[in-house]
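A single chain, nothing else alongside it, follows as structure tokens in the form predicted alone.
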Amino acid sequence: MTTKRLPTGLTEVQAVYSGPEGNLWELIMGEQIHIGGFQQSMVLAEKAGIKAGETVVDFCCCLGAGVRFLAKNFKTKGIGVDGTAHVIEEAKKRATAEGVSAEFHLSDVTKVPLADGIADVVWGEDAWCYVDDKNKLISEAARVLKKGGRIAFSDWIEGPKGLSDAEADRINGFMKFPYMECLDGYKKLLVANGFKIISAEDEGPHFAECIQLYLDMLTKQLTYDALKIIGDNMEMMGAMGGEMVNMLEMAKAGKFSRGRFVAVKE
């Protein structure tokens, strides 16, 4: 695994999800803005054993779709945490519009404004790749969880074949990631923070299929809509398409992937 990191932080992520780039991701991925949408959320929830009445804290909740998904389908009590003011305000509006009672906090997920031991589950979907200090994020998850509570998350990761520094720089620079963990890296962080791993899975083939889907949507169906979001900038559209083709190639080669993890706080 490459250990090189880019000087990308919360400020850059806030810019993405407060502007046209975030709108573009929502266009092609839907409100959930993660690989596989509803179906993959359901898989994660079932693997985590989500039950009615449980308190679930979504770290990097973005527009709050994960909180709403769990509340509507599993009758959970939802709490969302995200460092971007725009998406927190949108999360509140959308929860109200859908009749979902939830609370949302504007905060860096490495310094969560919640008491110790208040959660049954800490949840995350394809967003922790934006966080530089992943160890601190997972330690915060452990802190807010009850003993026996679960952490359940998916994330974009370096694949089993590994990325060169140049390959990692290209993906991380385009996506505004400081770096990506690998499957074993996340497993080590979980164990170091007092978790017993229940499952840790690489979803490489499905990940590549979804990137192909998003590329097809941009080039075969939603081109007009995407151009409108980015001010009809054809040059930018072409550059973005090129970066997505590169990501697809890296995913097919086993260098770039998505992981899904469930673990229990001991």
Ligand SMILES: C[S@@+](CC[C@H](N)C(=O)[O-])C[C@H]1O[C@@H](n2cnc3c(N)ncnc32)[C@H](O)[C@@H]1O
Given for the second form:
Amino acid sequence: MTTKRLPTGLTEVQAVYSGPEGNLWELIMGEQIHIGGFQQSMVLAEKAGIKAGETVVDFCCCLGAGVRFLAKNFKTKGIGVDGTAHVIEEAKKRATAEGVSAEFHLSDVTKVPLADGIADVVWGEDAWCYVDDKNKLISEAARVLKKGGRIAFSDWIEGPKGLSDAEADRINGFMKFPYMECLDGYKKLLVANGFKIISAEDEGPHFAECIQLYLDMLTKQLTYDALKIIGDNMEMMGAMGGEMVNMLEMAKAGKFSRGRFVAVKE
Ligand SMILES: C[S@@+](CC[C@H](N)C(=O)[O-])C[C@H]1O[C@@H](n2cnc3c(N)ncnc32)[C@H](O)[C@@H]1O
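Next up, the form predicted in complex with the ligand, please; the one we just looked at was the form predicted alone.
Now the full complex is given, and it begins with the chain already shown.
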């Protein structure tokens, strides 16, 4: 696994999710800005055994769609935490508009403003790849969870075939990730923070299928809409397409993937 890290932090991420790049992700992925949308949230929720009345904290909740998904489908009490002011404002507005009662906090997920032991579940979907100190993130999850509580998350990871430094730099640079964990790296972080692993799965083939889907949406259906978001900049559109094709090739080669994890705080 590559150990190289890029000096990318929350400031760069805030710029993405306060502007055109974030809007572009919403255009092609929908309000749930993660691979597989509703269907993949359902898989994660079932694997985590989410039950009515449980308090679920979504770390990196973005527009709060995960909190709303869980409240509507599992009758959970939702708390969202995200480090970008724009998405927290949107999350509050959209929850109110959909009649979902939830709490949202503007905060870095490595310093969560919640008391110890308040949560049944810490939830995360395709976002922790933006966080440099993943050990601190997982230790914050452990802190806010009750004993016996679960951590359930998916994330973009380095695939089983591994990335060279140059390959990692290209994906991380485009995506504004400091680095990506791998399946074993996350397992080690979970165990080191007092979790017992229930499942840790590599979702490579499905990940590649979805990247192909986004490329198809951009080239076969939503080209006008995407161009409008980026100021009709054809050159930028071409460059972004090239980066997505590269990510597709890396995913097909097993070098770049998505993992799904469920673990219990012991
Ligand atoms: C891909 S979006 C998350 C999508 C969301 N989980 C969903 O399924 O709809 C990534 C989010 O991570 C947030 N983020 C990245 N780094 C963060 C950090 N260190 N602390 C808090 N939020 C962070 C960004 O602000 C952004 O809203």
